[in-house]
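Just the one chain here, laid out as structure tokens, in the form predicted on its own.
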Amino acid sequence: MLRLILAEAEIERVPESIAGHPAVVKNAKKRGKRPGSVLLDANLHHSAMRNLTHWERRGRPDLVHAFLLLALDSIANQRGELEVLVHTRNDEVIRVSPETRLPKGYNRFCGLMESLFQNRAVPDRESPLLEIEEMGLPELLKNYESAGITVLRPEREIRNLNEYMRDTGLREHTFVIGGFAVGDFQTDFSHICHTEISISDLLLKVWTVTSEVIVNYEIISDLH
């Protein structure tokens, strides 16, 4: 079983004290919703985003869009071997089923997280593809210590992922991925039994290492 984690991804929604800008009205009135309502977008609120703390990363949930179609399209997770979770910058953990089937249009899965935030699931609570909860992420990897947690960072020892996961001995592994596209993680989560290594001394987009990540996984159990 392969884990993937994205964490302290750059999805949210529009926070309030920016959601009367200019910029942020006029997109959200053009798509018939309320400026709080819509996720947050560096590509359509970048003039409005400068009032934010830590701007510069922020509103970037097409890196979620990327990560999640990748991973859910691979062979891993059809061949019932991948498990996906989605912990955002304020500390929200989504929980996404094997199952699910994403839009492939950027501004349809857009939609489909704003209807998240809003009902907690989709389509419903009873038979959710995806449900969210209230969750910060040491408390979200307190959950997987006995498996094995390795969280990939740059600046840290290099490895070959291959090598790497055959030598744990471990059949379930646990991947955490920066949701970011700049910076480095901003929680604490030292005190968690964990691994950190890099996989290049390149700075690698977050759909550059999730698919290392499943193809040597893959690789390495066979599934092809």
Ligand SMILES: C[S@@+](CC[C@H](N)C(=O)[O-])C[C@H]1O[C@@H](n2cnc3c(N)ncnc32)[C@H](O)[C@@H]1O
Contents of the next structure:
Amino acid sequence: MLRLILAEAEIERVPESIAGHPAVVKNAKKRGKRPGSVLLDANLHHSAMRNLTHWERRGRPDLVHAFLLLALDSIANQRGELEVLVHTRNDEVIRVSPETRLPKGYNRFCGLMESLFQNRAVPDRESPLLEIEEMGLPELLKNYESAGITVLRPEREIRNLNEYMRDTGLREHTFVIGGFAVGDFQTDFSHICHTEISISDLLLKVWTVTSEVIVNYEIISDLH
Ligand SMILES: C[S@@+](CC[C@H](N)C(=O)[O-])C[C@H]1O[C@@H](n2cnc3c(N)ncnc32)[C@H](O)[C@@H]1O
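Could you give the coordinates for the form predicted together with the named molecule, as opposed to the form predicted on its own above?
Let's see the whole complex now, leading with the same chain.
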């Protein structure tokens, strides 16, 4: 069993403080939405975002989209061996059912996530494919301490993922990948039982790291 947690993912609705900015209002109007109900997107709201703290890393729903597309379509997921979670910068956790068929197009994905933030579950609460709840990263990770938590970080000891997973001797693995393109984790991991490793001396993109973990897991678990 492989669990992937995209952590501190830069996905959120437009904060109230910039909901009246012309760049935000114009874009929301074009989509027939309230400014405060749309996803913050660095591509669209760049000029408005300069007034936000940590503005240079925020507004990246595209990273979540790429992560989920890759994970949900993987062999590991199709074999029932993958669990996918997204923890957001505002301490929400999105649980994603393995059966979710995610929109391939980015605009439709944003519409789906906006509906999730609004209704807390999609398509409905009775049989949700996506659900969101308030939860910090340490609280989430405490559930998986016995399942070998690995935080992937640049500039740590470089490990070959295949050997690393085999060496743990575990059947269950939990990998934490940063859901941001700039900066470092804000979380203090010191009270969480975990290991930090790098998989290369290169700074890699979220989707590259995600695919490396999934494929190595599929190989050691003989899932092909
Ligand atoms: C684009 S990086 C974020 C960049 C950021 N400067 C940092 O230091 O993490 C996104 C995530 O990919 C993972 N990552 C990127 N390069 C990595 C590497 N060489 N080894 C392990 N994980 C890596 C980490 O989980 C990181 O948080």
